[in-house]
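Consider the single chain below, provided in C-alpha cells and representing the form predicted on its own.
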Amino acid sequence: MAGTASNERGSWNSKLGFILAAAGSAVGLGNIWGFPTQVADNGGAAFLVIYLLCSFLIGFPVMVAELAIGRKSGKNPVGAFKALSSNKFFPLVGLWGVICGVMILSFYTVIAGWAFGYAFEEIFYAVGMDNVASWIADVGNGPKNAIVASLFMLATIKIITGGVSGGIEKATKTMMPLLIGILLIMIGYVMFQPGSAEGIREYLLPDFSKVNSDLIFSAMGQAFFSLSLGMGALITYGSYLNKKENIPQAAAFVTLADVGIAFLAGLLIIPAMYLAQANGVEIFVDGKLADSTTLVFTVLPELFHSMGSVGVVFGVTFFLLLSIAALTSTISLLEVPVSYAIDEHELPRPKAAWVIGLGILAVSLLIAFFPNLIGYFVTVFNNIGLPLGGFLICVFVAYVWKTDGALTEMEFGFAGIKQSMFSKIWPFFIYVVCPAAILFTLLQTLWSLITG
C-alpha cells in the first residue's frame, strides 16, 4: 500500500507547470477584488510599493522556506514535518496548516459561486429576465448558492483526481494564460472609456500622505494571503518539485505572477470603478469607497447593465474571469488534504479526491444557507490561522531544521547556494524579520478582535 500511495503522489512536468500551478493557487478572488479596494482606500500607488515590499520581503522568505521544507521530505505538511524533525509539535503544526485549507475552501466555494452565477445573471437581466437575474443575484438565496458551490466543487475534484501532472498542471497551464489573456483585454477597453483615466491617476499616483503603520501591516497581510502562506499548500506544491528545479529562482517567478496579476487586476478594478461613477452608478457610501463585496457584486454589474450588449460581453467576461481565479485557488486548497489523505492514510487518489471534496461541500452547503458564517470563517482560519502557521513554518526551519538544512536542500538547482549572497540575507530574514512582521501582525489582529 505505501508503494501505491507513493506513485499516487505525482510530480511537476516542468518548470513552467509548477510556476502556473504555485501562481495560480496563490492568485484568487483576493488579487482581483480584495487588492484593487485597498489599494484604492489607501493611498493609490503608496499602497502598491509597500505591498511590493511586502511581498519580496516577507512573503519570498516564507515561500522559499516553505518549498523547501516540501521538496526534502516530499511529503504533505503533516508529513513534512515528521520526516525533517522528531519533535512532536510541528506535525501538529502541518495538521492545523491542512484543517484551515479545508475550511478556507469550505466557505470560497461559496464565494466563487457568487462569482459563476453572475455570468449567467448578466444573460438573463439582457434578455429581459429580470426575476431570473434577481434570483441568481440574491447572495443570501441558498438554493442557488448550494447549486453553484456544488458545480464549483465538482469541478475542483474532477481536476484533482486528473493527478499533480495530468489534472493540476494540465489545468492551470491552461487556465493562467487565459486569465491573463482576459485581464488584458479588458484593461485595453476600460482606458479608453470616459472616466477611467481618473481611475487611472488613483492608481499610479502615490499619497504618501496616508502612509502609517495601519497601511503598511494591511500591504503585509495582503501580500502574504495572497502568496497563499500559512496553509501547506506550498509544502505540498514543493513536495511535487524536481530536485534539479532552483527553489529562490521558482519562488521569485511565482512571486512575480501573483504580484503582477494583483497590479494587472488593479489597472482593471479602478478605472471600472470611475467608468462606472461617470455613467451615473454610485461608488461611494457615507463618503467611503464601497467595500469589496459591494463593489464586485453591486457596483460593477450596474456599470455592465448601463452599457447595453457591450455590458453583457463585458459582464460574462469578468465574472469568468473571476471563476477562473477562483478555481486555480481551489484547486491547491484540495489538494492539500488530498496528498495528506494519500501519503498518511495511503488511500488512492481519485478516493481521496472524491472522499474529502465531498465531505468539505458538505460544510459548503451549510454556509450557502446561511453565508453570515463566513465572517466567522475567515476570522478564525484565514485573518489568525494562515499568520500563526506562518510564523511558526518560521521558527521550524530557523531553529528546528535549520536554516543550513534548508540551504543544503536547496543546492540541488542551485549550486554553491552557500557561498551566494543569498545564503547571507535570507536567513536572517527567516530568524528575524519575517516572524517578527508576521507575529506582530498577528497580535494586531487579536488585539483588534478583543478590542474592537
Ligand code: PHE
The other form holds:
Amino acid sequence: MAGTASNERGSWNSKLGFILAAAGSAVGLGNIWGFPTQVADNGGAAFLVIYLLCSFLIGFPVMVAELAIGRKSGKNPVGAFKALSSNKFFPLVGLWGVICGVMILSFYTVIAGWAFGYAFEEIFYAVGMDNVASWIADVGNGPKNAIVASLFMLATIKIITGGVSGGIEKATKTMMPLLIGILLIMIGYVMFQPGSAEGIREYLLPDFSKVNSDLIFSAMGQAFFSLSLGMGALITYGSYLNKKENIPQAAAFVTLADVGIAFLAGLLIIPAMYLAQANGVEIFVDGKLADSTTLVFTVLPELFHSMGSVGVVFGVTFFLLLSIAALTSTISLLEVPVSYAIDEHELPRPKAAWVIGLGILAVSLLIAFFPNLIGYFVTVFNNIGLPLGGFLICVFVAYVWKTDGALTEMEFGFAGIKQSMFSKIWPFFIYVVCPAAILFTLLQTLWSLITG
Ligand code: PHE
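Let me have the form predicted together with the named molecule next, following on from the form predicted on its own.
Complete assembly follows, chain above in first position.
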C-alpha cells in the first residue's frame, strides 16, 4: 500500500473512528482551558447561552460546509479549493488556513506543555519536593516550557507518522471516552464540596443584562476555535470520510460532543474557582479575572492541594486528561500542513510529519521563552484568522461552488437530502446568516483593535 502520494492519504476505518477523531480535534484546550475562562470573564451563564447559540447556529452550518468540501474533493484545504473551482483566489484561502494551523499549533503546544507539566507538579508537591513543584508550576520558566513543549510536539509527530486510521483514529478512540469518564468523576466530587453552590449558580443562572457586543464577539470566537473551524482542519478530516457517511449527522455529533464537553468543563472549573477563592486565591480583581491565560492553572492545583492525599490522584489524572484532550487537537492541527505537503508536494507522510513538525517546534521554542507572544498569536490567528477563513468558506460554498453542489455531495450517506428540511434551512444560513454574523464579528474585532 505504501508508495505513491495518493496511497499515503489514507481514510477512516469506521464512522465512530471519524466522529471520535473529529470530536477529538474539536475538544481540547479550547474547551477545558479557554471556555471556563471566558465564562468567568464574561458574566457566567449569559456567556454560556450565547456561546451555545453561536455553536449551533453559526458553527454547525460551517462545519457541514467544511466536511462537504473535504469529502467531495478528497484533498487538503489548498487542493480542495483547486479541485472544486477554477477560481484562483480560493486556494489562497486554503493556504491561509494552513498558515493559521501552523501558527496556532506553535503556541498551542506551549500551553499543552504547561498542562502536561502540571501532572508532574502534582506528584512533586505530594511528595514534599516543593522546590521542584514550583519550578514546574512556573509558566514563565523558559527551559521547562521548552522541554515539555518539545515532548508534546514529538508525541504529535509520532502519531501523525502512523497515518489516518492506524495513528489518529486509534489514538483518539481510546482517549476520548477516558476523558469524559474522568471529567464526570471530578464534577461529582466538586458538587459535594461546601461552597460550590455559588459557582454553580453563577454558571447556570443567566443574567442577560450582562450581554453586550463584546460578549457576543468573544462567544463567536470561542465557538470557532473550539469547533476547529475556519482553517480547514475539518476539510482535511472530511477528505478521509467515506461516501457512506451522513455529513450533517456526523457534524451534529461532533458539535454536540464539543459543546457537551465544554459545558462539563465549566461545571467543574467554575465551582472550583469559587472554592479556590474561598481558600484565599486571588481570582477576580475589580470584577475582572486576575489572569485569564493561567486561570485554570491557578485554580485547579489549589483545589487538588485542598483535597489531601486523594488530591494527587485527581490532580495527576486531570492534567493527563487535559494533555490527552490537547493531543487529539494538536494532531489535527499538524495533519493540515502534512496533508498539504503529501497532496501538493508529494512528500511521503513520515518525512512531511517530521520536517513540518520540527519546523513548527522551532517557533514553539521561541514562545516557550517569551510566553507573552501568545496573546499576539491568539489575536492574529484565532480571533482574526479563523473567522476570516470561516467567512470565506461560506462565500465559496454559497457563491462559487454553490450550496446545491454541496447538497449533491451530501446525498451520499443522506439519500433524499434535497427533499428534506435540511436543504431548505442550511443554504439560507450559508448564504446569509453565517457570513453576515461572522463578518460583523470580524469587523468588530478589527475596530476594537484599531481603537484600542
Ligand atoms: N478545537 C481545538 C480546541 O478546542 C483547537 C483547534 C483549533 C484544533 C483549530 C484544530 C483547529 O482546543
